[in-house]
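Encoded as C-alpha cells, the following chain is the form predicted in complex with its partner chain, with no partner shown.
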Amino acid sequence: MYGLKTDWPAEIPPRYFTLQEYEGSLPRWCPGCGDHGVLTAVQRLCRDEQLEPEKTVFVSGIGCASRFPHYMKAYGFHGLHGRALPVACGIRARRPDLHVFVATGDGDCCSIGAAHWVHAVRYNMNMVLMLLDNNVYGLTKNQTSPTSLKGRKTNTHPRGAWLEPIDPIQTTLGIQNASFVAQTVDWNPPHVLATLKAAHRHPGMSFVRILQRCPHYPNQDFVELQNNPAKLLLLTHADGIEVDDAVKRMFKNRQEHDPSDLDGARRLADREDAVPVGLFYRNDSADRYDRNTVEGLATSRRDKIAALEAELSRYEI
C-alpha cells in the first residue's frame, strides 16, 4: 500500500510517515540516559504501526520521563506531577479513536500518581503506560524513589533509603483488572520494541515497566545487571512478547510463562534471583471502563435537544 507512485490518482494521498515524522524537538536528556533509547522506540512502533500523527496522544506528568511529549512529534499533554493518568483517561474516554500513551516516572507514577495508578489500572482503559522506571528521583536530583533499592544514598537519604523498594509489576498484578503487565530494560531496544508493540496492540491498559539507566544519579544494580545479564530472565510463551531468535539469544536464562496464569505471574515477580523480562499477564477479557465511557457518543444535536426537552418537561408544573 505504501511506496506508491507521486502520481497515484486517488483524491486522498495515502500518507506514509517517516521515522522523522515523529521526532519532535531536540531531547534534553543526559547523555546515556535511558529515556533516548525508549524514545526511539517509540518512534519506531509509530513508524511501524504507521499510528497517524494527529491521532497519537502523549501524556506525562513531572519528571525527566515525564519531558517525553516533547520529543515526539504529535499531540502531548505535559501536566502535572502525578496526573498523567486521570488526564489520559479523560482523553481516551470520548475518543477511542485516538492512540494514548502514558509516559510516568517511578515517583510521578508510584508515589505522587499512586491513586491513579492503582485506578486507571482498574479502569483498563486502553493506552499504554511506559514507567520509565530508573529507581530515583531524576529531575529533583537525587532524591530517593519508592522504587529506590534499600540503602541507596540519595539527598533525602544520605545515608540510605530506610525501605525495601516497592515493586510496581507485583502492585500491579494486586489490581483488579490488570490486564497487560510486562516488564523490559531500556538497554536492549529490540525487547522494548517487541514489548511496546504487543502493548499497543494489547485491548485495555498495557502496564510496561521500562527499567531505565540514570547515568546521572546511577543505580549500581541497572550498571550490574547490563554488565551481567544472567539475571535477566526472559519470559517466552506463543502468547507472550513477540521477539526473534537474535532478541532471545541476548538472554542466557529465558523461562516458559503463560501470560494468563497470574499466579505464576506473581511468583515471578516476587523472584529475587532474577529480573524477569517480557510479558508477565494478560487477560483481554477484563473490565474495559473505556467500553462504558464512550456511551451516548454518536448522539445527534437533535436527540440531545430532545433528551433536553423531555427533562424540562419531567420537571413542568
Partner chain sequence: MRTQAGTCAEAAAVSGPGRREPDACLRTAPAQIVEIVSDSGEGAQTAGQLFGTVCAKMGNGVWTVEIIPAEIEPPARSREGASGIRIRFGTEPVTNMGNKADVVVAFNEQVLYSRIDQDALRPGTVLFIDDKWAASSDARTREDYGKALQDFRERGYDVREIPIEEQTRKHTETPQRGKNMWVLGLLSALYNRDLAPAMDEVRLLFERRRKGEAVIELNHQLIRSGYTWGMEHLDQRFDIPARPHRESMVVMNGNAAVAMGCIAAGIEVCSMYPITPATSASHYMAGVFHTAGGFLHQAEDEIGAIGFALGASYAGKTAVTITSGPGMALKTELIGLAVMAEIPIVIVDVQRGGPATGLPTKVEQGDLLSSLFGQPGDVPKVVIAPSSIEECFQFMITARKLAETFRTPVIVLTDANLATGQTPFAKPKASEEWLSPPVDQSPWKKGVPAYAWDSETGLSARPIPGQPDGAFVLTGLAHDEHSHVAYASAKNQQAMRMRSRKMAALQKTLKPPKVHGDEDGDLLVVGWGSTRGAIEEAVDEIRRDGQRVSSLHIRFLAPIEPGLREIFGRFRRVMTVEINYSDELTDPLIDADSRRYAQLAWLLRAHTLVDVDCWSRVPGQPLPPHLIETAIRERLEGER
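Rigid core (definition): largest C-alpha set, two forms, superposition within 1.5 Å. Positions refer to the first chain, counted from 1. None of these values were measured; they are calculated from a predicted model. What changes on going to the form predicted alone:
For Glu309, a C-alpha deviation of 2 angstroms or more is recorded between these two forms after rigid-core alignment. With the core held fixed between these two forms, Ser300 has its Cα displaced by at least 2 Å.
After the form predicted in complex with its partner chain, can we look at the form predicted alone?
Below: the lone chain, stripped of partners and molecules.
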C-alpha cells in the first residue's frame, strides 16, 4: 500500500514493573508491626529482580504473617494453619517456572506446621521461606508460641512459659540437606532486603528467620536488641549477605564467618551473648527434590491415559 511504513521493528519492548505493580490490598496489620517493613522489602525485591507478577506466587498458612498473599499483587494461596509448605511444595513440583515465596509465623511454622517445616527443608525445593518470628501467637491474642521466651507471661501461661523456646536457626541447621539458613531483623530494612535477595537467588530452599516486632504481645522482647546494637552480631563473608559499608556501620560487632562451615554455623546459632544476623550456612550443591518432580511434566494427556490403561491392563483376568 502506498505510504505504508514496513520497516517498523516487530519486537515488543520489555516490560518494566514498578513498586506499585506489586502492591495488593491495603495492609491491615497493626501500626508499628514489623510485618510492614518485611512487605516493603519483598516488594522492592520483586521490583529490583523484575519478577513477573503472573510468574510469582505467595503461599501462607494462618496467623498475622499469613496475611502476606493478600498484600502482594501476584498469585497467592492463603492455606490452612501450618500447611503452607505442603502447598508450596506442590506448586513447585508442578509449576517449576514460578517464583515461590512462603510467609509463615513462629506458631504456624514451628508448632502445628513443624513436621512440614522439617520435611520441606529436607526436600530443598527451590523457594524462599520467610519465618516472621515475633515470639507469640499474635492473631489469637497473646498465647505462648514455640519461640516464646521462658518465663514470658501470656494468656495461656499467666505465670510465665515453662519451657525454653525452640531455636528455629539451630533446628533448621540440624535438618539433613538444609541448604540456606539466614537471620535478619525487621528494623534494619537494608539488611532484610539484602538477605531476601540472596535467598531468592539461591538454588534451593532458602530459610530466612526474621525477628519481627509485635507492637502488642509482647512488645518488650526486641527492645533491648534495638536499644543496644552491641547485642547484634553481623556475620560477614564474601560468600555471605552482601551489604554496603553504610549498613555495616549500623552494627557495632561483626564476625567473619564462612557460610560453608556447618559446624561453625551451629556454634554461632548457639551463642547466648549476642544475636547473629546474616548467612549461617549455604550449600548450593545440596540435592533438590524438585529436580525429580519435573519428570513427566511434558507428557501429553493422550500419553498419560495410554500409560494408565496399559498399567491397568496388567490386572486383566
